[in-house]
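A single chain, nothing else alongside it, follows as C-alpha cells in the form predicted in complex with its partner chain.
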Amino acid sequence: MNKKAIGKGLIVIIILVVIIVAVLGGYYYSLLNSQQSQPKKTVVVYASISEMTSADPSTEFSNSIMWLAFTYERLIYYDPIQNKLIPELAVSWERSQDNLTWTFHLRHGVTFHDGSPLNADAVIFSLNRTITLGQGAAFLWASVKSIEKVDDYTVRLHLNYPAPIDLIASAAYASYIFSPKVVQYAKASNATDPKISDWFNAGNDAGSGPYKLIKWDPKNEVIFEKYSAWWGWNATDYPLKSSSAPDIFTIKIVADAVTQENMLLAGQIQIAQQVPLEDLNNLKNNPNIQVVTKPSFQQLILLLNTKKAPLDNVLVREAIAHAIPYDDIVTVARYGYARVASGPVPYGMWGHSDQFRYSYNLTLAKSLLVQAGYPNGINRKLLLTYTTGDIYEKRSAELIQSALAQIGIQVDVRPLSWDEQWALAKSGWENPNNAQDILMFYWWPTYNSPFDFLYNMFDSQSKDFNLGYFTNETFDNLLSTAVTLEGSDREKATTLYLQAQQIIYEQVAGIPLWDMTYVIAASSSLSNLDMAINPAYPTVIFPQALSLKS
C-alpha cells in the first residue's frame, strides 16, 4: 500500500463513521422528540423588549420583576384598580392600636416547588434575609424592628414606626417568600452567604407561585412551567386564576417593537410588550390580534438641576413649565396613549390630584423669563438627558427641544445610555455645575404609596433619585411625618402629600410630563388578558391568569 491509498482509506472510513453517527443521532433525537410531544403543551411566549436582569428574589430591583412576580409570591397581592388588598400567602392580618405590630396569618398546604411547606419560618427567613442584605429594595421594610414567631402559621411584625406593612407586603420589589432550604442547596453557611444568590442566579427557584422557572437564559429567553402543587388553583378566595392557563410561558427578548409586532403578526408569540402606537388602528382591525389598554403608574418627569444657573432661579424654571405643550407631548410621542400628568403621583394611585397641571401659555413663559432676567432667553445651551434608545423619551425631548426654542430657551438633547445618564446626574451632588441642566427618566412605584415617588425624587436624603438636587426642609417634614401616618391615618397623610406635592409645583423642582397608558398586542386566541396585567407590579404578565382557546 502506498501513502495516497492510505489517505483514501481513511477518507472513507471516516466519511462511513460521519453518515454512521448521523443516521444514529437522527434517529435517536426523533425518538427523544416523539416521547416528549405525547401530552401536547399549551405555550403562551410574551416578547419583552428588555433583557433579565439577576434571579435573587431579596435584592432584585429591575427587569426581573417580569416574572418574579409569578415565580414567587408575597404575602398580600394588591389591586390598585379597586384599590383592595387580596390574601395571598397570609390569609388575615390585623395590626395593634398603637400601628406598631402587624400580625400575619399564613395560608395553609402551601408548598415552594420543592415540596416543602410554608410556615412561619420560611416567611422570617425569607424576610430577614432581604433586610439583612439591604440591597434594591429592601429599605421598604426600614420601620421593622424585629419578626417574631407566635405559632407555626403565625407571624408578627414589631416596628419602630409607624408603617402601612399592609402595602410593603405587597410590593412588587423585596417582598417575596422564598423555602428556607436554598441555605442546602446553595452549600451557604447562613442567609446572607452570597453563595445563595449565586445559586439563584444560576437559574434555580426557590418559589411557590404558579409557575416555576426551568430554563434562565436571561439575555434570550427564559421559561416557566405550571406548577401543578400550587394552592391557588383550587383556592376558592384568590381571583388571579384560570382553569386553561398555559402549561409554558416563555419570556422571549425581542429587543425591538416593530419585529414584536412582525412576530406577533406571524404567530411566533403570543403577547408583545411593544408595538409602535401609529400602528395600533391596524392591529385592532385585525381578527387575530387583540389590543388591551390599562392606565399605569409609570411617568415620565423631568427633574430640573436646581443648583445650576440660570435653572437655579425659580422664575425660569416656571418659564420652561409653561412653554412645554403637554397635550402635543402626548400626541406624538405616545399617539394619545398616555395621560398628561398632574404633578409627581401619577393618576390612579392614592394622593393624585388634578391641579397641579402647568398651562401650556408662550406668553406667560416670556414674560416670567424677561421677570427673571432673560429679555432675550439663556445664553447658552441647556443639556437636557434622556435614555437612548426609548422612542418615547426621544420624542418628547425633540418637542421640548423645539418647543424651548419658542422662548429663546436652546436645547442640546443628549441621549445617554442609563448608566452614563445616572453617572452623570449622580456626580450633580458633588458638583452641579458638571451635571446635567434637565434629566427626562421614568418613576414607577417600588410599593403604592406617594411617599415611593415624592421621597425619592425629591427629598434631600435621597441621593439616588433625587437628580434635581431639590433641597426644602417643609418638604422633608412633611414626608417624614405623612409616611408615619401611612399605616394608621391615610386620610392624614394623604393632606400631607398634597401639601408636599403643592411645594413641588409652586417651586417647579420638576416637572411631570406624562403617565403612561399600558399598551399590550396580543393573540386573540388569549383571553382574560386584561386581569393578568396589573399596574401595580410593572410590565407583569401574570401568565396563571390567561385563558387559551382551543
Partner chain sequence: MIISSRFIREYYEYLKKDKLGLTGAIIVMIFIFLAVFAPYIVPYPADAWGYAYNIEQRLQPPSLAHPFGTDVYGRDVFSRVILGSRFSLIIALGVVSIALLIGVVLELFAGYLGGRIGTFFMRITDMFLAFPPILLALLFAVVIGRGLLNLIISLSLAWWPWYARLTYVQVTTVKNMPYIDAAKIAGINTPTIIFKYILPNSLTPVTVQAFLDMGAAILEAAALSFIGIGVQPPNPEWGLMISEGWYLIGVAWWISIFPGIMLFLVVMAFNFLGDSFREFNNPKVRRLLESRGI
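For comparison with the form predicted in complex with its partner chain, provide the form predicted on its own.
A lone chain is what you will see next.
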C-alpha cells in the first residue's frame, strides 16, 4: 500500500470518528436535557410507631388502616367534626320510610388501579365477599339481608332491621370497594378463595383510591404512588384533594418517638406519628416544624383478664380501678393532650356518659383487696403488655406499675410488638392462664357508634378484640337489641348502650384511661395537614389532601 492510499484511509477514519462523536454527543446531550426537563418526583414520608398488619381490604382490622383508607375507597366519606357525609364512590343515596331499604347511585367514570371500571357488579362483589368471609369488621353489615343490582350504576341493600347504613358505608374498615378481577389475578375459584387474601398479602392492590401500593414491606416501609387516573383530582364535589399532592407517599416504620423526632428535625421524614410531648414547645417554636392538634375518638384502655386468678375476682379488678392516678397519667403520659376517660365510649360520641369514671382512692383500693381475700397484696406479679415504642403507653404503664405497688400488687410491664401483643392476647380465648393479665391498647372507631366500642371489646362473640375474655349474657342482649335500633330510634338505642356500659363499669371488665387529642408534628413544607387528618379514620394521613410548598 502506498503513502497516498494510507493518507486517504486515515482521512476516512478521522471523518468517521468525528461523525460518531457528534452523533453520540448529540444523543447524550439530548438524553441529559430530557432527564433535566422531567420534574423530580415529590416524596412525603410518614413515620409509624407500629408495623403494618394485613393487606386484604375485606378482613384487615388493625394498623393497615393507615394506608387502606387512601388506596381503597368507600361509598361515602365521613367528616365527624362537621358530622357530614360526603359522596365518594356513591354520588347520592336514599332510604325507604321503614329504613329497611337503602339505594346507592354510583359515580360514573371511576376506574380501579387495574383499569377496570367501577360499577354495581364491583360494589356487590366487594360487599358480598366481606360479608361472606365474616372476618375483621364484617359484623358492621350484619343487618344486610341481600344486595340487589338495579342497573349498572345503582345498588340496593335490603335489611333485616334498620341500621345506619350511611355511616357503615363510610366506615374505616370493611367498607372498601375493589376490582372483581382479583379472582382472576389470584387464580382463585371464587370470591372467598384464600388465594385472594394471599394475593393481597403479597403486596398487590385492586383499589380505586388516589394512591397505588407499589412496595409492601410491612415491618419496614410501605410505599405508594399517585394514581393519575383517580376520578377525584378533577371532581368538583369532593374536597379531599390538592393540586400539588406528593407523587410518592411512604409509611416508614420507626418504632420510637425520640427517633421519629430526630428524623423529622433532620428532614429524613416529613410527618411523625409520635414525638415526645415534652418537646412540643420547642417544636412549635421551630420555623421548620408545624404541630397540628385535633379532637379524636381514640381511647387508651386496659382490658383485664377476667378468666385468670386473681383478676377473675371482681373485687380485685375494682381495687385496681381505684388505685390508678388518672389525672397524673394524663398530665405525665400525654402532657395534657388528652382527658380522663369515662367509660369505653369516648367523649363527643353519642352514647357517652360522664358517670363511668373511676375515682382515684388508695384507701378504697386497699379495702377492696382485703374484701377479696388479699390483705397482704397479690402473691404473684401481674403481666401488663403494651406496644413497643409507644412512648405514651410506656409512661402510662410505668405510672400504673408504681401506683399498684402501693396496694401490694406487683406488675411486670412488658413491651411487645403489636403482632406479638395481639397474638398473646388472642391465645387467651383457648387458655386464659397462658395470656397476659392486663392488656393496654388503643381502640379507635370503626364507625361512629357506641356499638363498635362495646361489641368489639366486651361482647362474648367478639374473639378478635374482647381480649379480657369478658362474658355477660345480659350485656350481650342489650347490645344485640340496641344495634337494631340505631337506624330508627337512636334515643332508645342510647338508653340501652348506657345500661350496657353500666355493666362494664360495675364488673370492671375494662379500665378506660384517657381519650386522646391527636398531636401530629410535621415539616412546615407541608400545607393542608389539618385537612389530611380525620378522626373517623384514625392514624391515617390522607396524602391526596397534602400540598407541598415550593
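Predicted model, so just to flag it, every value in this text is computed and none were measured. Positions refer to the first chain, counted from 1. Just so we're on the same page, rigid core means the largest C-alpha set that superposes within 1.5 Å between forms.
Colleague: With both forms fitted on the core, check whether the Cα of Asp205 differs by 2 Å or more between these two forms.
Modeller: No; that C-alpha moves by less than 2 Å between these two forms.
Colleague: Align on the rigid core first; then say whether the Cα of Gln501 has moved by at least 2 Å between these two forms.
Modeller: Gln501 C-alpha, core-superposed: shift of 2 Å or more.
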